[in-house]
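Shown here is one chain on its own, the form predicted alone, set out as C-alpha cells.
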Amino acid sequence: MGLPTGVFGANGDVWKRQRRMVMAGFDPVHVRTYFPALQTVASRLAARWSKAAAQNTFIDLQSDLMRFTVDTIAGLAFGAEVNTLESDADVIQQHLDKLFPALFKRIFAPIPTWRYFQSAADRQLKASIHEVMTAVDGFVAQARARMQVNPSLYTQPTNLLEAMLAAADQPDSGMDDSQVSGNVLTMLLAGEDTTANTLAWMIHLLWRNPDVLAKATEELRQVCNDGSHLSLEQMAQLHYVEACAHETMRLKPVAPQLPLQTIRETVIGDVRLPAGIVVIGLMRRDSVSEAHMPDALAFLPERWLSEVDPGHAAHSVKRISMPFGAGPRICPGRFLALLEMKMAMATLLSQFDIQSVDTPDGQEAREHMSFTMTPVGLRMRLRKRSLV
C-alpha cells in the first residue's frame, strides 16, 4: 500500500532501533505528562453524550468511541488538535477507517488486481493514504518547529511524537524523520480501532452482565463520584474496571489472529516449518477453552483479581490470554490503551446511567473481522445521572 514502516511491521535491526525510539515515548513519566490531553478529550465525550441523553437519542457506540480514540491519540501522541467529538467533519477519521479493511482484503486476495487495474475503491484508498500521510508529515513538521523554538522539549517532551523525535536525534539512534512518520501512522492506526473496539465490546458485555456492571459502577462512583476532573491517581485505583477490560479482551480480542513469518527453518510441536512460511496464531482459541480455565465463556472479571496458585502458574489467565501479544514484540502502547479504556469507562459510569445497549434488530452484536474485530451495529441510550 506504500505506507512507511512502523515498529509493528519492521524487522531485524530496523525494528530494534524503532522499538527503542517508541518505548522512549511510552515511558510512564512521559505518559503522566500527556494525561491532561486525555482529560480534555474525556470532557468532550461527556458533553457529546450529555447532548444525546438530553435528546433521548441512540448513540452509535462504535462511531463515538472511534472519535474518542482518534482525538485522544492525536492529542497525546502528537500534540495535535483533532476534535472529531465536537464536529461531524471527522476528515482524518474517515480516511483512517479505509486503511485496515483495505490491508486485510489485500492480504487475502488471491490475485493483486490493484497492481494492474485501479478500481474506484483503489483510487479512493490512494487518495485517503495521501491525505493521511499529509496529516502525518504535518504532525512531524509541527513538532520539529516547536522543538526548535523550545529546545527544552528534547528533555521534557509534552507528547509521544516529541519524545520519539528526541530519541531519534540521538547520535547512535540510526533513525530519521521517515521512520518517525512510519510510527506516527502506526500509533494512529493502532490507537484508533483497537481501543475503540475493545471499549464497545466492554460496554456490550457489561450491559449483558448486570451484576458486573453494578460492581464496576460502584467502584467508579466511590473513586470519582461526579466524573469531572478525573486524575491519574484515580485511574490507578480502578482495579475492577481494569479487570473488566482484561476480561473483555480475553473474550473479544480485537486482534484474534497474529500472523508471523519464519525467518529460518524451525519446528513447532512436531511440524517442520521452512523459512519464509506464514503461521497465523489463533489468539482466542485457548483463552475460551475449558481446558485452561473454568467457565471459560463466562464474563468474570474476578478471575483477573484472584491470586494465582504458584503450582498452576502456567495455566494463569494472564498467560493464556495475550491480547497485546507477548515477548519482545509485546504492544508498546498497552499501558496507554488501558488508561484510555479506564478514562472512557469512568466518564460513562460516573456521569450517566445506561438505559440500553443493543442492536437495531435486537440480535447479538455480530463480529466483523477486517484486520481488527469490530462489533456490528451496537447502539446505546443514556440518562444523565443526578448527583443530588
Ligand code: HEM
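Only the largest set of C-alpha atoms that superpose within 1.5 Å between the two forms is called the rigid core. Positions refer to the first chain, counted from 1. Given the structure is predicted, the values throughout are model-derived calculations rather than measurements. Compared with the form predicted together with the ligand:
Annotation for residue 257: C-alpha shift under 2 angstroms between the two forms, rigid core superposed. Core-superposed comparison between the two forms: the CA of residue 287 stays below a 2 Å shift. After superposition on the rigid core, the Cα atom of residue 157 is displaced by 2 Å or more between the two forms.
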The other form holds:
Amino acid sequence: MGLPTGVFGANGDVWKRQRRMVMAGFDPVHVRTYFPALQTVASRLAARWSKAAAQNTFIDLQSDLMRFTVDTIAGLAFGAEVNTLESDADVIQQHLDKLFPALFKRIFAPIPTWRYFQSAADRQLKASIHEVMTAVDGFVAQARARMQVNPSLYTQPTNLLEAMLAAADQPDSGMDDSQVSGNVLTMLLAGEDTTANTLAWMIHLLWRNPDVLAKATEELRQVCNDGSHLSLEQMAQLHYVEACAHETMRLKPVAPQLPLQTIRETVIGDVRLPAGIVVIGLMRRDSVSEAHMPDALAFLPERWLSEVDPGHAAHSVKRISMPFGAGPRICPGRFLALLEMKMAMATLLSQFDIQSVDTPDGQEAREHMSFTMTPVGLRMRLRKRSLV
Ligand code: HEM
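Right, and the form predicted together with the ligand of this protein, after the form predicted alone?
Okay, now the whole complex, with that chain kicking things off.
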C-alpha cells in the first residue's frame, strides 16, 4: 500500500530501536503530562452526546468512539489539535477508516489485482492514503516548528512525536523522518479501531447486563458525581469499571488472531515449526473455555477483582486472556488504552442515562473481522442526566 514502516511492521534491529523510542513516549510521567488533553477530548465527546440526547437521535456508536480515539491520539501522542468530534465534514478519521479493511483484504487476496488494474476502490484508497499522509506530514512539520522555537523540547519532549524527533536527530540514530512518519501513522492506526471497538463492545455488554451496568455506574458516581473533571487519581479508583474493560476484552477481543512468524526452527509442545513459518495464535479459544474458568461465556467483571494472586497463578484469568498480546512485542499502548476507556465510560455513565443500545434490525451485534474485530451497526440513545 506504500505506507511507511513503523514499529508494528518493523523487525530485527530497526524494530528494537523503534520500540525503545516508542516506549519512552508511553511512560507514566509522559502520560501524566498528556492527561489534560484527554480531558479536553472527553468534554467534546460529552458535548456531542448532549446534542444527540437533546435531539433524541441515535448515536452511531462506533463512529463517535473512533472520533474520540483519533482526537485523543493526535492530541496526546503528537500534540496536534485534531477535532473530529466537533466536525461532520471530511475528517481524517474517515480516511483512516479505509486503511485497515483494505490492508486486511489485500493480505488475503489470492491475486494482487491492484498491481495490474486500479479499481474505483483502489483509486479511492490511494486518495485516502494521500490525505492521511498529508495529515501525518503536517503533524511532523508542526512538531519540528515547535522544537525550533523551543529547543528545550529536544531534552524534555512533551509528547511521543517530539521524543521521536529528538531521537531521530541524534547522530548515528539510524532513524530518519520516514521512520518517524511511519510511527505517527502506526499510532493513529493501532490506537484508533482497537480502543474504539473495545469501547463499543463494552457499552453493548453493559447494556445487556443491567446489574453490571448499575454497579459500574454506582462506582463512577461515587468517585466523581458529575464526571466532568475526573483526575488521574480518581481514574485509578475505578476498579470495577476497569474490570468491565478486561472482561469485555476477554469475551470480545478486538485482535482475536495474532499472526507470528518463526525466526528460527522452534518446537512448541510436540509440533516442529520450521524457520519462517507463519503461526496464527487464536486468542479467544481458551479465554472463553469452561476448562479454564467457570461460567466462561458470562460477562462477570468480578472475576478480575476476586483473585488472590492475580497475574501469577497459572489459572489466573490474566494468564488466560491476553488481549494485548504477550512477550517483547506486547502492545505498548495498553495503559493508554485503558485510561481512554475509563475516561469515555466516565463521560457516559456520569453525565447520561443510557436509553438503549441496539442494532437497526434488533439482532445481536454481529462480529465483523477486518484487521480488528468490529461490532456491526451498534447505535445508542441517551438522556442527559440532571445533576442536582
Ligand atoms: C483496546 C485497545 C488495544 C488492544 C486490544 C491492542 C492490542 C494489541 C495487540 C494484540 C498487539 C500485538 C501484540 C503482540 O504482537 O504480542 C498490539 C500491538 C501494538 N499496539 Fe496495541 N492495542 C490497543 C491499543 C493500542 C493503542 C491505544 C496504541 C497506541 C496509541 C497501540 C499501539 C500498538 C503498537 C505500536 C503495537 C506494535 C508493537 C510492536 O510490534 O512492538 N495499541 N496491540
